[in-house]
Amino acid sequence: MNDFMAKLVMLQSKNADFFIKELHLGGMDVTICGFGTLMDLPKTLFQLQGMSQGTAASANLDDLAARIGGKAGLSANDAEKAITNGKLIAFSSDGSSRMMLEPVPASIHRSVSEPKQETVLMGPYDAFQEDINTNSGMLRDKLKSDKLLHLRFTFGKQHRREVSVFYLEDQIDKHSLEAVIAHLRLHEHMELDNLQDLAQIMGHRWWNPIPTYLSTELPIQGVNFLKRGRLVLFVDGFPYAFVFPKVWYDMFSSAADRQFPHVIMYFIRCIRIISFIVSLILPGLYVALVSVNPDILKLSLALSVAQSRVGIPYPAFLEVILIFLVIEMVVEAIQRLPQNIGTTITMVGGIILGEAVVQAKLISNLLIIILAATTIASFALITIHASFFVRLAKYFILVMAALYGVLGVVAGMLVVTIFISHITSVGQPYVEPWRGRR
């Protein structure tokens, strides 16, 4: 027994779903093996028998492969990889000659469905799913062009995972393409189990809260970015397309915007920019004007604000911190609870909680308004990553406002701007206007 056969026997002894079967195929006695849970074995065997019927007896495995559409001449290492990828391997009795066959796959992938995370206002309602081949086919179906090129990489040694890269040859920025390919080839030995691994492979620094990639589950978005000179990357097992490079304007721009007239499109994007600014500075501005610089307000407005805080036993800074931490818990609960009860429970809980804390003189009525405006504005941005960054950055500006008042708000915004300006995505500055931006 050679090394290849010995490994197959070991696989069979350790895996209940691994099979080794003798089969008469095309006038030859061959042995087939694979993982039964990754293929529909009865349909596969029926298909192979049907393909081999009516053919002359094969003299060897290479001849048989040519007759039934198999791939012969596989090395032992390639055969082992093909087995773990769900392929069917046929080999001679001594194991010295091997070929790979495409089995009928098992129904372990969900069908194309509507998007779960992104809302479509006007456009197709299909979304990417976990199978990388399905995602690649959806992209090619949406963008029928001979300029659409496809590269494939395999990551990991113990747990192999495929990555596909798509780009338009006549639109792609060459520097971005070279940077992405260099990152991928340099880290092919790494395990790719989650998005933190992907970010590390693409050069993202762990302390940076702003991802240097854009994720989308909408094929129309992927096509839109390809036409604008970006790369679209698929990772097997993830129902998203990852876009490189990413620029700041992606937080406010969506492909669905172009379904509306230009005036409405730019109006919507202006609303998103205003929402970004409001969600960043409004809590800090409240603390600055109430605690540090109340003299900036008109007398009537200052008296109204002071009256709303009568009886509250702690400073405005602590008041804002406490209520915003409660809101963070509510948002997290919405994401974790089942959809059929999560929204109802958190809405009722929020109303009861908000009414109770105001009646108990723990927060002011004005802060409730600011809290609602800030929370709504933070979710008006395009990507969920942008919302997370805004939710985090507002606490920094809040601290600066508590220390230095309105000057602290301005300084905080300046620091945030400098931080964003320092970021690069696969070598491209994050705040540089992209040449293909539309």
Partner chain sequence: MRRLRISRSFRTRCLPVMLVTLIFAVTGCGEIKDINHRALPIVMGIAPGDEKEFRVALQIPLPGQQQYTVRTVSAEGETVSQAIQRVQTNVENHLDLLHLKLIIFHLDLIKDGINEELEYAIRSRQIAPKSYIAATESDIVKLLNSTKERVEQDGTTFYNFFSQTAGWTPDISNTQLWEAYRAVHSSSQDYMAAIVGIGDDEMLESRGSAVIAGGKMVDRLDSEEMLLVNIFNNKFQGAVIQVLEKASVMVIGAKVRNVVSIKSGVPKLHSKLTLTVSIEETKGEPSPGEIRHQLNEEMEGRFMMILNRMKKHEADLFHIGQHFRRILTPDEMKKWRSEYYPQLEASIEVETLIRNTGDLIDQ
The other form holds:
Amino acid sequence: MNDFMAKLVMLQSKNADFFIKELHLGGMDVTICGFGTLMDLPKTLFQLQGMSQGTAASANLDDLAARIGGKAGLSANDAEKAITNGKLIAFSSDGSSRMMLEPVPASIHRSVSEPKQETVLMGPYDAFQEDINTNSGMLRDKLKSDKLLHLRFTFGKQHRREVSVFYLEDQIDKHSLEAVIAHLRLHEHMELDNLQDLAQIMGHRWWNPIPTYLSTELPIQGVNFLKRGRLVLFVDGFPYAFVFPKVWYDMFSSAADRQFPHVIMYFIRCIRIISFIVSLILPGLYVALVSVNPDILKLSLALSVAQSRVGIPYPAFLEVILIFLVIEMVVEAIQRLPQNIGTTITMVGGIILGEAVVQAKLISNLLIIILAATTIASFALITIHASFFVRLAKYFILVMAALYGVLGVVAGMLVVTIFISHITSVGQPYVEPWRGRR
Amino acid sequence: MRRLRISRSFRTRCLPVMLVTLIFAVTGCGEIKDINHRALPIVMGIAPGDEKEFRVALQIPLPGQQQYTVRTVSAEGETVSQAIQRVQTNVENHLDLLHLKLIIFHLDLIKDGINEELEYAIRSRQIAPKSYIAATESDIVKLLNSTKERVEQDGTTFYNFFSQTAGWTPDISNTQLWEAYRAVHSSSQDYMAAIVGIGDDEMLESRGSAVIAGGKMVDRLDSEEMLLVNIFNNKFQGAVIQVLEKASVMVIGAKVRNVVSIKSGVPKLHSKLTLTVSIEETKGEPSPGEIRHQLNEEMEGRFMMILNRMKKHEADLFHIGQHFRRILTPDEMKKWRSEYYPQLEASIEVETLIRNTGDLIDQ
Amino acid sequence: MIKPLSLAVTFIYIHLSMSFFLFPEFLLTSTDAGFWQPLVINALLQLAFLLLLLIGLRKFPNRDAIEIVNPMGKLWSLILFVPLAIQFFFCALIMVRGHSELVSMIFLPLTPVWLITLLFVIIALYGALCGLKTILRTSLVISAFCLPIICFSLLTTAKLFDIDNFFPLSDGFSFVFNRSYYRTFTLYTGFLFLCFVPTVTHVRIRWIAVAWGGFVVVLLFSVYMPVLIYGSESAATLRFPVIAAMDSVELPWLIFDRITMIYSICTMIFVFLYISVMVWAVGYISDKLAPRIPKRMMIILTSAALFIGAHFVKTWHNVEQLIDWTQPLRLYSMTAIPLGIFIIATLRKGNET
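What would the structure be for the form predicted together with its partner chain, given that what you showed me was the form predicted alone?
Starting with the chain above, the whole complex follows.
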């Protein structure tokens, strides 16, 4: 008990927001302590006073706990954990018995707002937030079913982070469920600070650029995936729902497509698949057809391409690498520009890159078209991760094309396909159609 | 605090692997020859040379700052490939025969036999078997030079002359290289090559065609005869036939049915040619019956005349031997041209159907 | 559905990988006419041995051939499977070297041959290291890309067909005496990889039989295509009849000028997959027969040996010689292994019951 009091005094001396207060509650003298920044203290005190108004005075702390709904019989260890979790601890003057109370939380979380990264064409506009309980609540609100089951895990020893797992009991695929729970249980001691750690917990290898989970901000997508037998994970502090497992088809189809008629949905998905292939092979194909195997082009096209390349000082491969690196830099830079400067810079950059570089005979104008087509196509995929993967893979195919021509393009595509076929996402092979109910 | 770090030893091991990969990449980029550093000849002319065996002339469009310039480069050599090699030494770009569309042989060469040149063309992977072949009587260098300006406007001019999707008409023969090569070894398929020369407006002009059997030229056909051969071989798109002096009809469809048999070593052929035509132009007022009758007689007469000439030269221009493959054994097929074909007894029946009379009603 | 389909597709690819390049040349030089005869006879022989093998394997589901033979004695495993491993290695070597030569002739005349061989070997290595499951999935995924192109290219040649070239129908059985006929057997031994598939995925006989039918049809088409266009005499003189035949087709409305190249490159994918499967199979056999050598190490060693061996096969003539030398090994594998597995499986089943 003395240790406990000593600890509290030390906490108070080191933390400006830690308070120890004496209070008269329900006819007893109790001392409350906690972190003032995690709770709304005036409201909490007001409520406590209100709850503990009564005729009889409590004899001891346990009695008081029963009256005002606190949890009594707390060990010193639990009390410390509870303090860092934002709870209010009340203890008797000598520190012998301790009681935990739920305070009115401080409003340090965002309220439910619109999604920041995903655009909704037709459908509800609310999005997940950082607090894990808000997210869980939103999910339950959208899917009112008693089959919806919820498991909670806590990760890390120093900094505890909570993870919630949701699934529908009658739809879930048993293998995936077992795999996910096994992975989570195995790594409970690991620190979970960022999504790399989450991926690693779920068995993702470091050299794999394709993420093995889906992240979404929209509750409606989460519900959709649950109904199709997948698991939804929430991590406290991240405003996303993480869906396991992921299959390659998810790169091209999103639940939001289902708001449109069937035929349109298939058409849109076809466009996405075509843009995937285009963004992957187009630069490589340009290098292959211009430098290594020009006999595949039709004669008039070959002549006009040769015409457009007259005077360009370096080979096509270098031309392509140069301009694509510039585009990558532009894409990276645009992410960090504030809104008002951003639009101006993009306009200027477009004009400079497009016109001036062609006039200066540094790039042929055919390549500008290919550049535009590739960049646009690479962003037509569903998740931003898929676009990253495509942006990375096309360089590999580009190098293969420079070495081996069109054979290199196709061999590169084969290597990429083998790579994608080799990946599993919590036990589900990436390219096989989803085992659970579609 | 357990975390994954890509271990340092792995990172140091990666470095030499990457360096070695870079070395491979550098040595491997020997294939790269940018398209503007390649010369893509479109037409090749082969003729007997003055000092050496062959003279080869290539018409090459070279990209320039504003527009194309077309150069004709020629050289001589003991073999065709040697001549081409000599041309390469005189051209600043890398010569690529990949886009060759037309090969023109000089008639003198054809008279001696072009089988070996055809074999060269097929053996070298660069020349596509679907390029056209033609013949000419004029000097090939002059021929290629004088069409320079037209080709500068549009590089595919020569190709369009023979292409079915552009300016080809059925009274020119558009034989492709593979058809010519086929005849080198085949026992029953000969071909004809269009003879071209320079026309008035500096573009190609057709001057009949040469019938080639066994690699050598054996006969010469004029445009009407070529038309008939093409119709018989199913290349009749847009053919306009003059029926004596009374009318012109356009052939819309042509179907040939052959009945073949062998009786006591003598092959017999009965063909029925059904022509579906539409009337283009009339002079006087001929009745449809008259037109049909005249057309039938003309077609039949011409066919028999050409066939008799071909039989004398042992040239199976109508590919009649193909129909006999079902009846003869492979050994007999080998002797088709020498033994069976000259004894062929053929008869043809032509039937004309006038499908419509165009936009005017015939009274 | 996906698993048996991917196995069937891989089966077709493994056989078609050779059928487009080396096979038509050998078949067309083996006889003057009636090419369907040697083809159908070989295919039926293959079907017989294939069914023997599959029925033998079916007696012990989920066990591959080595696990079936081992309990009868290690000696039998060695007699049956060591020659098989050697045969797989030489098959892969022939394919690697032959196709490197082909690529060098058609696509990349200026690139050094060892670089092209390196491409084949490295991709095969990567595929083999990833395992057979991955290769099966890959064949299915890549067929969405390849099959339309290949079907389209093959069907466009139909424009130039002259049906009369199909006749005369038969030339007797003179092909049995021609050496080229025996070289065509290189195509038919591809099915032996099925010995090792049951541990990876369930083998359904009906799917494999349908795949066999499909591949025979495509084979007939690919052999007769140059004959119908060029005539049998001329077609026999061509080194790559299918490619020459496709080069003769004029398609003015297509973006590309030479569909042949695109078509040939797509069939190269089959070759890559074939070599991967062969290397994987060698690694698998060594893993089962000599477990002390780690499987990955064996696969890497096999690939290195392939690369070095390809260096020693210097000319096209050497490739043909290699095919002739490994002929007895091939015939032995094709006949002895299905027979051996069938007999041993039946004996063991008899002992058990």
